[in-house]
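First, one chain by itself: the form predicted alone, in structure tokens.
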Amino acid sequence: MPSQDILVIGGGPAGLEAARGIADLGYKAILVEKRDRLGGTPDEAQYAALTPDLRNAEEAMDEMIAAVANNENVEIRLDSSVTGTNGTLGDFNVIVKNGKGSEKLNVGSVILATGFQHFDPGRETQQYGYYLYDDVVTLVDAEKMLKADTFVRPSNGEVPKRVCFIQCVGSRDRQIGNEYCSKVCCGIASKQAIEIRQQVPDCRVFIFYIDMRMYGYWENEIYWPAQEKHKVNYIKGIATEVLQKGDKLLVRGEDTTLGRPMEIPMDMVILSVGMEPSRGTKELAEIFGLEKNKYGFIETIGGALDTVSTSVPGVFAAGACTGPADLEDSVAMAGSAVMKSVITVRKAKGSKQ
């Protein structure tokens, strides 16, 4: 029997808003999260604020999730996580699992917003030293001690004079496989840099990179305001390395612009690490027998004009599930994903009466 209810896996941005918006045209949501709390990435890496406006990222993820905690429409699922389904559009069984045993869910259509994780810089190399010096920190970390407002140096607590980022730490990388752009990279750091530079104003702020990719309006709302009114230093460059001397982090590499060699003392080393597919991520697209993309992220088979559906009718994907995605791309695609999910188990109820 066709099942207007719909499956949503995964309790962060695009997935609340999946939610959100599938109660709101009058559905039944029924919302799975793997962790104990909703929120996604930006609770539990604890971002501080939101690109490119610098939004309050708690506030904001708070609102998320308060438009389906209290919404009649929507169920929830905490520390759970989806283990099996089958059948097909209109009526797929899938078998759900938590700590108190497991359950099976009818619905029409199913959502995956099971977004993605952060490339590990000492996974396949040890040249930028993250696992070796405790100043070496990443994007992550460094978002952490600005939430906190504490942006010291790790290894001595000490606020640092020197700050640099290097850009593209795990994308657009072909000897490990992640051609790829992360998209969001660049502007994280400037956001981050314009962080520091406000809450450490005597830090000079440094950000090495290839080539910095502005897309839409954050050229304006980020990366000038970070050089003209908060003095963040851009030098066009590759860093190739980095080294311990004394109490200070060297950084090599070259000066692409001058076309010279590089070698600069830092208190910090933030590394711009990329995206890559989730764990759950991968799971679920092995579950449901979804086409996966040469990266691992789930193939979305409509090309620029349908970024959500996938290979299997029925099943919809949002978010950086599907690739790079910023949170603006994550709550658009939510959106196309929910009116498809509609619209699919509509027809299916019809097409049974």
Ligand SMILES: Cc1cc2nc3c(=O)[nH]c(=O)nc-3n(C[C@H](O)[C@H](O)[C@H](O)COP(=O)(O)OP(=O)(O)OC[C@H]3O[C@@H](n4cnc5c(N)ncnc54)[C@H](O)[C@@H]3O)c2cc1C
The other form holds:
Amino acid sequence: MPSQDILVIGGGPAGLEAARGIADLGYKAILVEKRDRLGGTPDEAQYAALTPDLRNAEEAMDEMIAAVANNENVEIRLDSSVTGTNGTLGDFNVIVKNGKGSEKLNVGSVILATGFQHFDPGRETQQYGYYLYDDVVTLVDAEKMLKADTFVRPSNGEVPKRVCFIQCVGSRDRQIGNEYCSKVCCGIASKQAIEIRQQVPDCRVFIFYIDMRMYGYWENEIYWPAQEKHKVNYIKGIATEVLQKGDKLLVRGEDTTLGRPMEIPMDMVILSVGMEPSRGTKELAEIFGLEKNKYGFIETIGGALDTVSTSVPGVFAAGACTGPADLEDSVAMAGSAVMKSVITVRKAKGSKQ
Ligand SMILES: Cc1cc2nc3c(=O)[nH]c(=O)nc-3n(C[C@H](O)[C@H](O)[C@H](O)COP(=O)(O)OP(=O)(O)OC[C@H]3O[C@@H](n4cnc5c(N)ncnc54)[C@H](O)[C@@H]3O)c2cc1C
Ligand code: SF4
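After the form predicted alone, can we look at the form predicted in complex with this ligand?
Then the entire complex follows, led off by the chain already shown.
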């Protein structure tokens, strides 16, 4: 039997926007999230403020959650996962499991919004000592500290005087097979550098970069204010290793502008970890038989003009499950996926009448 209901898998920014959009158009969205809360990675990783306007991340996510939580057109399944499916466009049978058992759903179309995970900086980048030194942290760890307004050295609880970011950890790296740019980390590092300067004004902040990739308005909204107003030091250089020396960290590498080796003492090092497909993204791609690209993200088949259609008709993908994406990309893709999935269920119904 054709169904007009639409299944959305993943309750992050992309999935929340998709469910809200489907409901606003008068269709029923069934939103399946494997965690016990909605809000996706920004909630799970406790982001502090969002680029580019430093808006409170929790507030922004709460607003998105509220739009679906009490919406009569949205059914929410938390702590749940899709474990199997059959059928085709207009008529998919899907099994959803939670701790209590399983249920069968019949839906006309599916939007996958299963997102990304942060690169594990212990993997093949051990030279930065993430698992060796307490004062080497990631963007995600730093985000939590900034959110709690306790930006201190994890090793001794003291306020740091010198902090640096190392860019492109786990991205743009042919040796580990992640040749792609994760797109958001230059902006996030610059945003965090501003927040550190605001919370700890005596702390000097450095960003070691290969090249700064700010796109669109992030250039004037984050990058220039970080340098000019907040006095963040950008150093074009490649950091090759981090060592402990006394109670300091020593960042070694090459200053590529001056063409000479550098060795700079720091109190804390923040690794700008990139994005990889989440485990859920890989699992769901298998369950629905979707093509993936060589990095494991879901392959969309329409090129630049259709960023949400997958290799299986009636199944769409939105947000960071398709590749590195910021919030703007994720919600824009969700809007496009909503439109295409609604068209799909309308056409499927029409063809069976
Ligand atoms: C350190 C860092 C900071 C960032 N800060 C910003 C910022 O300030 N501004 C900005 O624009 N972007 C930022 N980003 C990017 C931003 O986090 C992403 O653009 C956004 O989270 C993507 O949303 P999404 O819904 O596609 O995926 P996610 O947020 O990853 O959500 C995916 C959801 O799917 C769920 N899921 C996964 N698998 C399953 C499954 N099998 N079944 C059911 N549910 C499942 C997950 O639990 C999760 O809730 C940041 C990224 C990083 C790395
Ligand atoms: S956004 Fe910046 S830090 Fe992130 S991968 Fe691209 S160039 Fe590297």
